[in-house]
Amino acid sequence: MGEPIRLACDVLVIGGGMAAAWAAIAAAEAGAHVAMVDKGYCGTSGVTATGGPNHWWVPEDPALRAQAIARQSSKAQGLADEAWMEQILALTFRHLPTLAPWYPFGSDGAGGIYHSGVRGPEYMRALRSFALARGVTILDHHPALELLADREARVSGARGHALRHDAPWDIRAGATILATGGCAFRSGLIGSALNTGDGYLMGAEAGAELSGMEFSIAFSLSPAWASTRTLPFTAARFFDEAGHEIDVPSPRAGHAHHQALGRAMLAGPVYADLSEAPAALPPILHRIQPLTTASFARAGIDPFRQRFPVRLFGEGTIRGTGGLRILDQECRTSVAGLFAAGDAATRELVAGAASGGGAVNSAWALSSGRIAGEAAAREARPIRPDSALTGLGRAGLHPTAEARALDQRGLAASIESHMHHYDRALFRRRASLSASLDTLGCHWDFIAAHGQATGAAALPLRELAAMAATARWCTAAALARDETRGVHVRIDAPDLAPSRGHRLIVGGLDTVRLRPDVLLEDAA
């Protein structure tokens, strides 16, 4: 094993995708000295480098934002905030222009720039440059593996380990930014598989609440064999392995179109046919989406000419809403010294109860990444290097009793089913939540009690600890949440009930938690 690296700074932030990178650039443009440690390679880790994110843009002109606003609110459900959605479309619109040095911005057809939408591994890519320009301190395949508190419980840091040199890192900060991702537990969805929870469970550790996180219901329909998430399906018709035609709603129609598809597929194989696709979108695929055109490729499928079997991928919190609380308009949680950002933070304030997915995801990632970056660098409080710090990591690093073998894959993959089985996600009730509940408890505690690594390998280990966690906010909040309300449908409870027009604030780790959100009450 390699020396200990420690380093100080005065904002740290955990993660390496677009909130992170946008989090980074703002601190380090508010005059901090900022750090990233990615668990991968910021610029092409994470969901949106294998994407093509657009952003939630809309003119400076105060009609169309208030329409665009009004719209929102609506699919939010009485759950959003609109002086957030206020905020971030007046962020969003002001800061995407800037990566216009390392981004190459299309035309937009009437001799202006194209900005909403972009192509994300040149996304990434330009993010990355703007952060080194801006002298950020880029450390990839440094994962985050506990966050480090002070004598008052002040997050003060972090603590990990450098893949690449097999050494343990150490990084003192004034401020914290947790820009770590949602969690798609593993389910194969494209850029996804450093996508764990990680930081949920690192903020719940400090003592941060959660919330939203019952609003955990997303899939892409992609080809059966490679995650795309972005090929086109509206104009698709679908048919079972005898060739018979399956009735399937428009994808507009939401839920009840995932829950068509996912019936069928646990009948057996369900073929997509894309032949009646519109004549313009062949010839131009593979240019707005590169990703998507290579798995068939590499299959030799013509998805234009050639029916071809899909399933569903489970997204989990990365299209859903939930994420940890944000207490203020500056992106803080309840722990001092610690912010979050992007799918870390839930996005309840813009989403409300619908999926965040696409355009708003983007837009908050961008907007809440640079309202902690310019928070975490104001607030940062001088470095003592001296001061005593104390690790706030459990499960996998410190058992509560003998440690002892875990089937990681085993554990990994019923954690898995439990969030994503299409007959549990798709058509949530109380019998099969609590069922689910009951096991992910028994899966949390036998990590805790017995799970312990050391180096390298913990790192898996505290990953399949996040999952876990996770899994058991989800599965709580969705079981406390007897209503239908956007995308958490319950179909032993199929209508919207005005008496849970609040927020759920989740928490806790070997018991889990659960409140409403008093506050929004009394704003109310």
Contents of the next structure:
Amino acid sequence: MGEPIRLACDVLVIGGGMAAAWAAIAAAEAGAHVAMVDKGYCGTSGVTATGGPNHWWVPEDPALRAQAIARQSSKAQGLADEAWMEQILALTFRHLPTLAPWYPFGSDGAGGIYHSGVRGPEYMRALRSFALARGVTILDHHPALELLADREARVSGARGHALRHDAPWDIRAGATILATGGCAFRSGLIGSALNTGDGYLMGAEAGAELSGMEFSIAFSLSPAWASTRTLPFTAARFFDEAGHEIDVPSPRAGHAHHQALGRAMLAGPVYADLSEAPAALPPILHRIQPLTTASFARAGIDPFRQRFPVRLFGEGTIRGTGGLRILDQECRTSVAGLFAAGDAATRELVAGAASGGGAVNSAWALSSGRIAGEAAAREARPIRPDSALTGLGRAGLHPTAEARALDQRGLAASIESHMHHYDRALFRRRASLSASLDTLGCHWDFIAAHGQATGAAALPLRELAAMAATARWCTAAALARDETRGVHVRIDAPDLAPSRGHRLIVGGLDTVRLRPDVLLEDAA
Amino acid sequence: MIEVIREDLCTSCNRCVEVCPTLVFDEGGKTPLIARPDACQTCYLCELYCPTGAIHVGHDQFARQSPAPDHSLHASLIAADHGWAAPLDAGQLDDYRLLGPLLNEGVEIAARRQIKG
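Next up, the form predicted in complex with its partner chain. The previous block was the form predicted on its own.
Whole complex next, starting from this chain.
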């Protein structure tokens, strides 16, 4: 094992995706000494790096902005906050173009520059260069395992393991930002292998709460052999193994589109036929999404001429809206010294009950990153090098009973199936949610009681604990919200219940606690 | 899933060891070692970042293919399509604005078909 690494900084950013990078950049621009620790490599890790985020983008025209906000508000079904929407529209419009020295912005086709949509690998490469240019210390392959707190329970940094040096690290920080992304429960969704909800767990261990976890049903369609982007699929027709066409409502039907596909996939293999795709698409797909083209080319399939098997990949809280509850306009959690940004934070503030996926989520990641970075830089207090800090991590690090070997693979597969099994996820109902909650509770209890590892081996165990905790919060909230609202669809409660027009706050580890939130407007 | 690092093209710069988000590779002798193939998430980014086109990722994310005899057809295609090494003003993203419109056109096609059907 290598020598322990000990550092101190003003602001510690945990994560390495787009929200983390924007947070680190903003904190450094505000004058803070910033360290960013990523589980993977800032530039390739996280779902943005393999994606192509479009950002919610409206020019600085009050009438256009008001229109866009009104449209988004109606989709949010009462759970969002228009002041936040205004804020993220303004910040995104102002800051995305500042990436120009490092990102190859293309043409808008009318003599101008196309800013709003960016391609993942180039975007994250540019954000890394931007952060380095601002003096951010980037520590790749340095997963955080637990937060540290001082005597007053203020979060004061984190502790983890440097994988390439095989050495423990310990970073003391005046303020800490969780930008660890969402949780895809190891579904195989492209780019999501590291998105295991670690920040939700670390935040909850410090006493933070979560919100919007019930809005976590999302799937994306891909070839059966690999998760890709969905651009080629929107005009697809679908067939069963015998060649009979399957009646699938168009993607515009949202949940019903996925329900029809999921039902068919439970019955047998489903094949896509892309021959009716827009005529302009086949010749330029490789210029827009080279990695999607590569997946087909290497499988020896011309996707626009040959039928091929498809499946749905679960997206968990990534395209959902749930995450750590944000208390104020500066992305604070309820824990002193701890901020949250991007998919680690709740996106209910801007997405409400709608899918946070796509443009609104990206604008949120950029904006909440910048807001948290600036606020953390302002608030960072020097930590005395001799002050006693306590590690807050529990499950996987400090078992409550005798340590035992866990069937980690089996537990992870079970957790994923309780979140993403087509029947459970696309046809949510009391009986199955309740059964899932019981099983997930047993998994959590078992992991917390017996899981123990140190060094690099602690990482998979902590990831497993984070997925178990996240799945429980999602399921408990989905069970409690006995209505259909936005992307949360209950087949046993198909209508919107006016009495449920509030956010659901969930928290707790050994015991899951739920309570209704009071909407900000009502509280004012 | 990661398939092969070609010894004839690899310069042992270990860039792949650094950039792989899931630490599939370890520094090795002549080429980096594919130490943890099961950790590969088939994101193709090692191949994109490889400066000499020495890495080949197979299409199947659930099973590792045995190396095909000839990868020359694919070598560096991803990097070329991305314009990865090109100057920032080379126009490599000039078609990117069409993503949204093409996506929506596909949705329209599906919706029209449904009304007819």
